[in-house]
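Given next, in structure tokens, is a single chain: the form predicted alone.
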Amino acid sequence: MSKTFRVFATCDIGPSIDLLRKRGYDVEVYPQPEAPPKSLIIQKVKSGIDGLITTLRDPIDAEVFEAGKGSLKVVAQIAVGFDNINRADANRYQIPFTNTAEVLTEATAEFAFFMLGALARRMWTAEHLTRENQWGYWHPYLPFLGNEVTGKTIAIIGTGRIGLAMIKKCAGFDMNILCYDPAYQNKEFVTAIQDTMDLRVARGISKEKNWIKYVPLNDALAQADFVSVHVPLIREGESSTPTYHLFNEQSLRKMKSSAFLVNTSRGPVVDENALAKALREKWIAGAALDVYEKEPLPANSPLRDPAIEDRCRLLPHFASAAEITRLSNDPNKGMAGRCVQGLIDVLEGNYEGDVTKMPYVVNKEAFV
């Protein structure tokens, strides 16, 4: 490689860094945790950059690009989500850029499964009861009581990739399972989970049988004891199938009272407030999140409200948030890895240059 390639990194991605290094590359990393102002971005882009690794948090548009005009080569995101850059823009400027879907899978589905179980069986409710020296004693069913998952019923709303892994471990679980996605139906993979329930039962190792289904939203979220919310954003006038709050006080109405949400998709998929309102009036039993409307959470957003506390689970877009998902190397393994080789394949340009060939390139409409 003769030319050394200058890049931009808005966070610190690990070990990964390190390759790039040792490939020639001159990498500077912004050193704090939070995110760079958007002027300093455009301030390295314009310093002549030759690659840019970002997160959700930056906001990358024509602004960006113009400030890279003539240099600016690729923007690798550290994430399948990329609601932060202007794909519009993108295009206009040809400029590809990355993602990393696929690593996270089966990290972000097993954490949707932890946060349905905590949220159902109570437990930061019993645990602050054990801190705070509130057990005074044992009792069948006082003080309170959580819900069983095994043998419930989940609706799974979105069944691309993260959505098909939540459903082997609901299966797992002997959980009956309703489908639902606005887009595709993965029928042969649905027939595949009946088939290994059928089987389950044929050998023994499940008492009674299971079925999972694709059903109408309505009829989902009517029958569902819990919600799990798997779909990409996309927002009026961007599909037929928009996504954008698509849990409001309309569909929230239509989930048993007994009923528990978790969303781990994107956050403006449910729209705050008519959730707050749904736990404050006891629409539904409880509601558990990774993504919001707005991040980090505002500090006066009505989720913080005391009185639901205990019916509403916060956490800190966190579902991807383990060490080989975030850190690997491996592009096959983690997300660190796979931006890194999604940038190195544009800047030395792998796949014959062929921007269309990358498997890491998102827009690749651009360049057709």
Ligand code: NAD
Second form
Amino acid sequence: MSKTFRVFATCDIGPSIDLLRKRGYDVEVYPQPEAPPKSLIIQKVKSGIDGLITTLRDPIDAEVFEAGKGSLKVVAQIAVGFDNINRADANRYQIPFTNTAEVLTEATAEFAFFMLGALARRMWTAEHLTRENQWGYWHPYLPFLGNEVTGKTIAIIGTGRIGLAMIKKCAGFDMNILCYDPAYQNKEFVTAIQDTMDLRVARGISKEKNWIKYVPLNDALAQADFVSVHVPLIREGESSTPTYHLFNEQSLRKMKSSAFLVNTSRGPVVDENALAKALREKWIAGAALDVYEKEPLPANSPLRDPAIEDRCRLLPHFASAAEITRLSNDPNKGMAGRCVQGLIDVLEGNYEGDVTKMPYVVNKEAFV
Ligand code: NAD
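Cool, the form predicted alone is there; where's the form predicted in complex with this ligand?
Now the complete complex, all chains and molecules, led by this one.
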């Protein structure tokens, strides 16, 4: 490598930064845990960096690409979601951007499942009871009961990578599964899951026969005991299947009053005012959220209403926050490793410099 590549990382992504330095890269890392102001990102890009490492907190659009005209060669995002990056602008400026799909799939799905279990079995409320010394007796139904997960019906909204991983986990809990995805139906996967469900009964592992099928959204909402959301944030006009406020007053009212909503996708997929109302007025039984319309969750969010506290779990965008998933240098295991490899591929011209062949580049269409 003859040229020294200059890279600015908007946050510390761990030991993978050393990997770049060992290759001779000049890497500057924004030292604060909070996101840098956009003006600083623009200033760094303007200074002539070759690569920019970003998180979902950084708005990357025409202003940034304009500042990097003639010098910026790649934006490497440490996340699978890239709704903070304006794809049309990146394409206009011919800047490839990469993401870290797949390596966080299982971690995110298992977290969604744990959130679902914690919500249904009221683990947060139950632990408070113990810690606050309010646990006075064992009783068949006092002070409250939770709801079983095993044997129930779940709707998986979005059957991409994480949705399919969630299906695997739910099948292990003998759940029936309703799938909804207007853009991608993996019928082969669904058939394989049905086969394993049938095998579990045939071999005496499960007592009841479970089922899985694709259905329209309204059927999924009306029939499910749990609804788990695994879609990207797609705003109006960005595709024919936008997901912005997919969960609003109308759709929440279609759910059963005994049903629970779990969202580990992106905050704006759920209209939070509508959800808070749905919980207050008991249109649904509960919700567990990992992502919010505005992050961190504002102090005055309606979701913090003490009246809905025991039915509303609030997690701090934590679903992929597991050690190997976040930090491993191995691009097949860790987001950091994959992020750095995506950057290297573009800067060092791997795959004969053909961006369309680089596995972690998202906006390949701009280079065809
Ligand atoms: P993916 O692209 O593999 O799957 C998304 C699926 O959603 C696709 O199959 C797509 O067809 C489907 N979809 C699109 N519009 C839809 C609609 N209107 N209704 C239903 N389905 C629709 O993506 P993935 O790797 O499974 O990740 C999904 C999202 O999860 C990411 O975009 C990201 O925003 C979020 N995520 C969050 C965390 C977290 O920490 N909470 C971690 C990882 C991913």
